[in-house]
Every structure is written in structure tokens, then in C-alpha cells.
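Single chain ahead, written as C-alpha cells, the form predicted on its own.
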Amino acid sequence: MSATATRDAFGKALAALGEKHPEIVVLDADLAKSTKSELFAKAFPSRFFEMGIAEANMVATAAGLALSGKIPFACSFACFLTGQFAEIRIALAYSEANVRLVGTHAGVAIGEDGHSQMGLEDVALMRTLPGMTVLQPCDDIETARMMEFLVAHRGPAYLRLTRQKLERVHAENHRFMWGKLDTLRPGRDVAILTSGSPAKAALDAAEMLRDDGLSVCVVNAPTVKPMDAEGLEAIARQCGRIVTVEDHTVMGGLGGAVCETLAERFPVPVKRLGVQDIFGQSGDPDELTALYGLDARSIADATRALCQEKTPV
């Protein structure tokens, strides 16, 4: 089965789209090799801008380019981008600038680089900005489709990508639909809702739980904002219980979006799996994934426990 980091898929898609769309320009903050924007830089050096370790300047420059008719992709580590929240808030969101912020190295699975390099709060911050689309692909196929969407989309957007390789969960003919949930596995007893890197682990957990007699629905949320409220309500009504899984803090990310949406539409028991109000730490990526409860076994255990709880009347 194919396994590719979504940052690698992004770099390839960006360079390919550059051939068709001369209005695309790319900015990076001294991390082009890591974000994979270097592929675009090699193909189109006159349309690539190395801004150095000056992310705030990069964001403001990207906004200016967007307001001049270009389609800028501004790239850095997720944690470094969100450190420029004030600039993103005014220069991009308030100005409705057509900028694509690309945050790589998201989550604890970046491993040994530790907490200073881990983007764990980025989705929560970006979700608060009016008009900001927040996207998170779960494999290389979905990344490529999202890139095609982002070229045509109008308005600011944030794309969240991984350092680690992810096993493919979609077929080659997968179609990304903005603002819609994506059912990876049908089920009726409980739903596992995930976004980004934990998708394969969620599918493996569902397979484990089949031995318990549980029919587990696994749903991918590639668009974290805007959340698919109607689709989420339909899943809640069908399954009655939801487990959210994200390589991000449980506050304000996917789990927060799900709970906020269902609280106003169709409340059901929700268990949020992710980083629990603590910073990440340095270590082996697989060990950290297990430590924070994002591996298949942990997801299965948490889902089983939720199903065994009595539903409040």
C-alpha cells in the first residue's frame, strides 16, 4: 500500500499546478526543503520568494501579492505560522486576501524535534478567523485534490500537512468535496470521526472492534472549517455516539468543532481523542502516537469504552 507524507504530495502538486497557473506564486520562510516548496522553486525560480526567518513579513507580503491578483502559497511549519496570528488576522482574514497558508510538521508525530516544532494549536487558532477555510488531508490523493480546489477557491485558507508518511486510504479516483464529510467505512453502532494523519489508525481500530460485534462507521473530515453540519447531524442520528481523533489539542480543533456543531443540532455522547491540555514531547513518532492515544489500539479501547457507557436519558 502506498505511503506518502502529505507535505511531499503538496510539493509535487504545487509544482504541477504551477505549469497550468502562472498566477501561482510561492513564499517560504527558510524551510523550503522541509515544506517541499523547493520543488516549485526549482521549476519556477522567478515566482518563488525566499523570505528568510521572517514569517510575519512573509504573511504580509503574501497578502499584498494576493490583493494584486496572484495566488500565493505561504509555507512554513504549522507552529511558526500560527506564531504570526496578529498578521494573519488582519492582513489575510480581515482583508479577505486570497492566500493559502501551508503549515507542515503538524502534530506529535513529527517525533524527535519536540514540542517547540509541533503544531498542536494551529487548527484551533485558524478556526476562529472569519472567512478562513481550514483543510487537512489524510493521504496523498486527498492532498492533490485539495490543491486543485485551492487554486480555484477564493478567500484565505489554511492547509495542514504531515512530516510523516501516511498510508493511502483513498482510491485514485477520489473526489474531494469542500465542506463535506467523507465516509471511509459505513457502520451503525458508533462513529469514529477523524481528520488528517489518524485516518488509517481509525480504520484499523474499526476492524479490531468488529470482533466485539460493533459496526463502526469511520468518517474523514478533510474540511475542518466550514464543518459539514448536516452531514455530522446525520451521522449522529445514525450512530448515536461519536469518537473524534486528531493529532492536535482536543480544545478547539476537530473535536471542538464537532461538539460545537452537535450541541446546537443533535447532542450525542462524544469522546475526544488528542493531546489533552499539555505540550508535546520529543520521542519516537510511533511511541508518541501511542502515548497520546492516537494509535489503533488506543482508538479501539476508547471507542469500546464509550459504547459500554450508559447513554444519559
Contents of the next structure:
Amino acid sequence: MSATATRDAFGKALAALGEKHPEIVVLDADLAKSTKSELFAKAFPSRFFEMGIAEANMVATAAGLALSGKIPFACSFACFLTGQFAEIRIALAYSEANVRLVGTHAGVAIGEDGHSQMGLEDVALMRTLPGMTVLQPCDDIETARMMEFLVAHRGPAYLRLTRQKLERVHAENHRFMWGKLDTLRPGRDVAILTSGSPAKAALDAAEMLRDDGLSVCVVNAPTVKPMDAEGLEAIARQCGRIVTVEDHTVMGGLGGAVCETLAERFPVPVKRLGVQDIFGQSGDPDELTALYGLDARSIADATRALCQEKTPV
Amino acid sequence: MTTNTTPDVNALRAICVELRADIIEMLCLAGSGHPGGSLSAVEILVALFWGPLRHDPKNPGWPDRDRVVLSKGHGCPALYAVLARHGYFPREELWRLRKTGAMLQGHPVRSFTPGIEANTGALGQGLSVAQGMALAARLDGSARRTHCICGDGELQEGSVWEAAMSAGKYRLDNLTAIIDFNKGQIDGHVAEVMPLDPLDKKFAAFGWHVITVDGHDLAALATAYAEAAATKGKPTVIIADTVKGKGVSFMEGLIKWHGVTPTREEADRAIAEIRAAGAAA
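With the form predicted on its own already on screen, would you show the form predicted in complex with the partner chain?
Following is the full complex, with the preceding chain placed first.
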């Protein structure tokens, strides 16, 4: 299995798309080596703007570029972008500026740098903004397809990427469908719904649960906003129980979106896995992933436990 | 496109009188809004919109138009009055300012109002947005210029200085910032709330060409805009020395009138005074 960090897939796709689309411009805030926007910077130096450690200015400058017809990709760590919510809210989203905010270093899996560098609230914050598309790829293939979508799409968008490598779960010819859930494995008894990095762990968990006699459906949510309400309701009706998995706070992200949607359409028992109402910390990425309950074993345990709970009448 | 010949200062003064009367009437009917910082910005806008600005009210989306970003969004009654007089929208819209469903929002919104370039109202963001527009113009090889009107109190926002730094780095000589230096903000005098001095030296230190001008002197403003356009290799800031509430004796210089609107009686008195002063000049 090939494994690639989605930030690397992004950097490669961005540089490739830059060739065909002269309206693409890229901004970074002293993290181009880490966000991988440096590949574009090297290929198209006149369309790359190094804004220094000044993210507020970067976000609003990107909005101005978009309002003059450019397609700006403004890149930093997810946590440093959300730090500029005032600019994202007014200069960017409210102005309907066609900016792509690219937040890398999502989740506890960045490891040793610790909580201050972890994007853990970004999906929740971005989801609250009208018109904002929130995308999170789970492998390199999906990242590349999303990048093609983002060049054609009109309206502000947020792309959430990982530092760590992710094992590929999609075929080369996979098609990304904006606003649609993506079933990775069919199943009847329970659904594991993931977005971004935990996809492979969710598939592994489903495999483990075969020994328990459980038929587990694994669904990927590349688009967290707009949430595929119809697709989600269909899964809830079919499986009756849902486990959500995300390397993000369980409040307001994928788990939040699923609960909000199902509560109004077709309520079923949901278990939200992710970072509970606590801060991250430094550590080995794999150890942290297990500690925060996002590895295959933890997902399998939580799924089994949910299936053993009596459904409330 | 609007053709711009050398403006007749007397004619522009007459326009300023009418705009000030419009602003007072709008705010009186709205019952809320910001008279002080609207009245202080009138000549800054008039010298620009009846001066070097290349724009086309019949085609607000013309790609090569010059851009105006009102970073001090609360001053929008002045900009709305200017846009109405140029025919961007019917004048009757002015009397529905801030009403539910109205075209003219309490702070500028581009999707609502023709002629508005960027949504502002959260202070400190406009100069960055304007910078993005200036960078785009450079990439496009277009001669269009971008003007950003900032408040003085607004300069307390750190993001303004991030923008000042990067506009200096990128030597954006197609960008002009105009500071409506009216010396007041909601909580008091700028010099007491959070002093900015020496403002000219601060901008110069960030690589800007600095022009200081009487912000109510139309001829001086016209000269300043011309100097900004002729300045190569760096962005220009025009520090326009203004009076908050300019043109209404009982509002001038008083902090109270930052965000309080006149009663009908006060508005009538203000408008009569504005017109009388205009007739006497």
C-alpha cells in the first residue's frame, strides 16, 4: 500500500494545476516548507506571496486577490488559520471571496510539537460560516481530485490536510463527489463514519469486528460541509448505529455535523470518537493516536460497545 | 467610464454641501449610525470620486476600474451618498439605510450594494484586502489603482501594520491608503485611547511615501492623489487631517457624535446650517 501525507499530495497537485491555471496564486505565512506550497513557489515565483508570520494579513490579502479574479490558496497550519477568524469571517467568507484556505497539520497525529500546533477546532469553526465548503481528504488520490474540484468551484473553501502519511484507500480512478458521502466498505449492523486521516484505521476496525459477527459499513466523509444529509439518513436507516471518527474535537466537527443532521432527520445512537473536551499534548504520533482513541483497536472497541448497547425505545 | 477633467473646486464644494445634507438626512431617518466619521470623510471621497478615480457606475464590475475599499466601514453613509450621486443606485435607497431588507446595510456589503468592493466593518482588514487587489492588478499588468480609506482609531489594529509591512515589501505603488485622521473614536480621543504619534514616521519606517494634507481642502487632496499616482516603487499614505463631525457646528470635534444620530429637530438644524455655510462660501 502506498502512503502519502495529504499535504504532500496537495503541494504536488497545486504545482501541477498552476501550469494550466494562471489565475491560481498562493500565499503562505513562513511555513511553505511545511505546508508544501513551496513546490508552487519554486515553479511560479511571481504568483507566490510570502507574507511572513502575519496570518491575518495573509487571509485578508487573499480575499482581495480573489475579489480581483484570482484563485488564491492561502496556506498555514490549521491552528494558525483559525487564529484569524475575524478576517476569515468578514474579509473572506462574508465578502464571498473565492479563497481556498489550506490548513495543514490537522489533529493530534502531528505528535511531538504538542497542542499549540495541532489543528483541533478548525472544522468546527469553518462550518459555522455561511457558504464555506469544508473538505478533508483521507488519502493522496482524494486530495488530488479535490484540488481539481477547488479550481473549478466558486466560493470560499477550507481544505484540511495532514502532516503524517496516510495509507491509500482509493483506487487511482476514484472520483470525488462534492457534498456526497463515499462508502469504502458496505455493511449492515453499524456504520463507522470517518473524515480525513482515520479512514484506514476504520477499515481495519471493520475487519477486526468480523470476528464478532458484525457487518460494519465504513463511510468516508470528504465533504464535512455541506453534509450529505440524504446519504447520511440512508446510512442511519440501514445500519441503525453510527460511530464517527475524526482527529479533531468531537464538538462541531464531523461528529457534531452528523448528530445535528440526524437529530432532525432520523435519530439513531451515535458514538463520537475524536478529541474529547481536552487539550492535545506532545508525544509519538502513533501513541497519541491510540491515546486519543483513534487507532483501529480503539475504534473497534467503541463500535462493539455501541452495538452492545440497548437501543433506546 | 467617467471622464475626469480638472475638477472645479467651487463645484466640488457644492457637492460636499449636498452630500453632508444627505448624510444627516440618511442617519436621521435610520435612527442609528455614525455621523462623526461620515462627515469627516466627505472631501476625501469627493476629491477621489470627482477626481482621478476611473470607474463606471453603469458597469460596476468593469475589470479595469480603480478600486475603493472603505476600511472604516462605519463611515459608509458618506460613501453611499457619493455612490448614489454617481448613479450606482437610485437616490431613494439612501432613505432606507439600515432598514430590514434594504440595499444599504449598516456597514458595506458588496453583494447588497453596487459600487462596494469589499465587506468591511470589522476594523483593520481593509488595507490587507486592498493590498490583495493591488497585487492582482500588478499580476494582470493593469494600470488600475486601489485606494483604501482607513480611520485613525482603526490603526490600533495590529493587522493594519502587518499590511503596512507587506505593502512596503512588495513596493505596491498602485496602492494608496488615505487616513481619515479625525482624532476621535467611540471611547474618546485617539491620543488618549491609544496614541498613534508619530504616525507619519511609522508609515515611513514601513517603506511608505507619506503625504500629510488638510483633509477638507479639495485642491490639496487632488494634489495629494496626483502625487500618490506619480510615486513609484512604494505605496503612498495620505494622512488627511480632518474634523470629526465636520460641517455641523454642534457635532464638530465631539466624541458623542461618533455613533449617535440626530433627532429630526437636530437634523433640520444641521442641514440648514450646512446649506447656509455652503451658500455663504
